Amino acid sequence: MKEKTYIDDVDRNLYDFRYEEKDSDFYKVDKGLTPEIVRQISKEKNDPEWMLDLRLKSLEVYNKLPVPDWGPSLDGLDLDNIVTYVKPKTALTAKWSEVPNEIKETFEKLGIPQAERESLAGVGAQYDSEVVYHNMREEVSNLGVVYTDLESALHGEYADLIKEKFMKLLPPEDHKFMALHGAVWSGGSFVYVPKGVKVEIPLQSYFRLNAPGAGQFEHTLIIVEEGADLHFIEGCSAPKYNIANLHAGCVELYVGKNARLRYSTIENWSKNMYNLNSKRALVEDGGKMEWVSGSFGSHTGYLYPMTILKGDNSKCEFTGITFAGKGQNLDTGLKIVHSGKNTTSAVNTKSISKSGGIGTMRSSVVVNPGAEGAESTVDCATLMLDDYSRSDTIPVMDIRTQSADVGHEAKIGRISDDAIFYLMSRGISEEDARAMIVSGFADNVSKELPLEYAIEMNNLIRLEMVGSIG
């Protein structure tokens, strides 16, 4: 039998024993990744046969592929010691009152119930490897919108659609962590917006990784049909432990003809987290994909959302901010592929580095031979808050048609001493003055978020400025 480990830094009443029933109330898990573990996860999920086959194929690919070398070093991440499945001792429910108190208190501190009441059409909440709460307003459901956990959808009327789309945009062969995801994925959300339906207020999923030494591998699949409109918000957090945690989720987005999807993310992982999430969108004729991204926390990040502008006259907008503080190496960016005619993309990113943090922004714009009339602008700005932090901008442009208009601009700067002096002369402390200037620098992201999320982001910036996160 493989070596076992006890998770004893979390509430022992929250977890079931996974493989063998013993008289212990600990949650006991195997380390490493074997076909037996993959089969056990599949059994827990009651997967259809095709999903088990995909998991086992993904494991084979995982064992063959090397660890990616395009970003920061992952030397501190021992994949053989990452726990791939942690199951809370609670069933999925649509009633907040039925969520166990220990989990409920965690999400209440994060403001999830309040946000649901005030500004969301529906909420999903995942705790470690399982979705524990999912609910949607009746008036939205009556429009034919489907918003549920992916595993429930896999056994419902949309099972064939999921089989058609699942891991087709992000196949296991893409890279090692995508193969890992394919083998052990658990939880996540499924959203289907029918033709012509416009969801007026956002849906949100929130992911909490609470177990030390564990990985979270949720899968989000969103399909927005022709002429439909949706804003989806993703939030993430985790407590800090003195052991590496891994996030290797997957987001696949399908934007139909003349449809619009906005995908907003505020990630506030703890600084022992390796955040290696993968996201990709496919946009049909006249469709529009909008990304709004705020990346905070985590020890190391590989985050490069990709948009494929397949259809003619399709569009992409990307607005993002990254804050790298002490001990952080955040490698972020995006890739946009122009394939249809008269496609357009606009990128506006901000990067802040402080206390020796390293921020890298990679942008890749590809204009394929048939993409006549493509237009793309990439604007990257960096704010350095001291003399020993680092920021790099790495643009790549691959233009394969004569009729494209593509441009890139990068700026780097520091906080003006004159601006600090001016604010302090008005009675504002130096600490608050610096935080105000940084919040203003990040305004391009905050103004794209609903008010309460913009406030949350500005609070995260203020906490980062005083060094109290993680």
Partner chain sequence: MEIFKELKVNPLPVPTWHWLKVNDADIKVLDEGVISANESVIRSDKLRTGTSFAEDEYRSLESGMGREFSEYGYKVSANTVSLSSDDPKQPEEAIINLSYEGGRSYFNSYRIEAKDNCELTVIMRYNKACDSDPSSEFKAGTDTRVFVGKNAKVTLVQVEEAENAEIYNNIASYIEDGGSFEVIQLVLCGKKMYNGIATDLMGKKSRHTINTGYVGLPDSKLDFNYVARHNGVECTTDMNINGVLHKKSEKCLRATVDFITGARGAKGAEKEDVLLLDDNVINKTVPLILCTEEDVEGEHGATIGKLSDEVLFYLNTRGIDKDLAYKLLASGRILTVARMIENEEIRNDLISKIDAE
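Got the form predicted on its own; could you also share the form predicted in complex with the partner chain?
FYI, this one's just the chain on its own, none of its partners or other molecules.
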């Protein structure tokens, strides 16, 4: 009789550590969402007046919009019990030594300062609702690159530019949780890469949500000017609590003419997290947007980075993997809109479902009228590791231009017995053979990441695959 391989859930000890914190270490607003709380957050952050107006308008929109009825259930998310703003009692610093010990140790365990020393041009670290550390190498700064927390930038040289771009790509009306974000956003990064500047090594922001029952609503705004080049990496984690946490961040990316932006994410939120993050990029003539996305954590995820290929000859590449394990319902995917002439998009996604996890790959490719010569290829592959998990593929193609060329392929299946047999006949155990095949299945993402992050991602997969045969 054929034996089944049992594959364990991920060992999350690396991310689940936490220090016992006292309420006196933090400033918090009350649970729930009211105009008073929104005003309180705005005052605490010393918002300009237009920002307070946007927050209050967003709250109105939030109260009008319905909860999405097409995705995973959000019944476990009670916004009346979410604390939308938690501020550690520390000031933003560019010196690692000035970060409070507990926070510093948290990030050190996650390897953030080490990564900065070895392989990053700059690092931002957010703890709960506030950025606590931001630093960038001097030589990158000398090129005119700006990488700072968004609140500081709102009062600096780029204040007008931020006002022009902030929540214009992703307006509060986009969906309920974008409206929530508009009302209570806090933290995040502002990156500006001037015309023609190529940042050779990546910048990274790391988001840590430590407070139980809290929400994190950071806003990332990146502007890559004409001919410039940037790789930005985003990492996220949180310890697990018994009550729901919420992440509703917003990422707005502007890619100038002939510029290139690569945005990489390794998401490993804890499994009590509702990750309702939104990301959108606008690409001008000849620009290129590259997404590399690994989704491993969260209890429930809604994540569909969107790319608008506005400019002629603009391009988008999307490479992603989603690993849905026990208790997880991860609804991930992408949206691409072709508007300019001769635009191209290439999508390669992998999805793995195991231990009762639900993985959904949801996508849309829209070719607007006038987007002559648009080309798009979408390739989705899904691996089912048992028969009590679920995996759905829900793509939509909406094509309105005769000269478009759109191709879509998707496959679903299991690990081939022949492949297992082949590896076992060469002395590899069945467990190792399966782990090897799953790692190979995910290599579309790992080979796109910088080496250190590819190793981290492969370690995550390896941990997922540790198990017993029986």
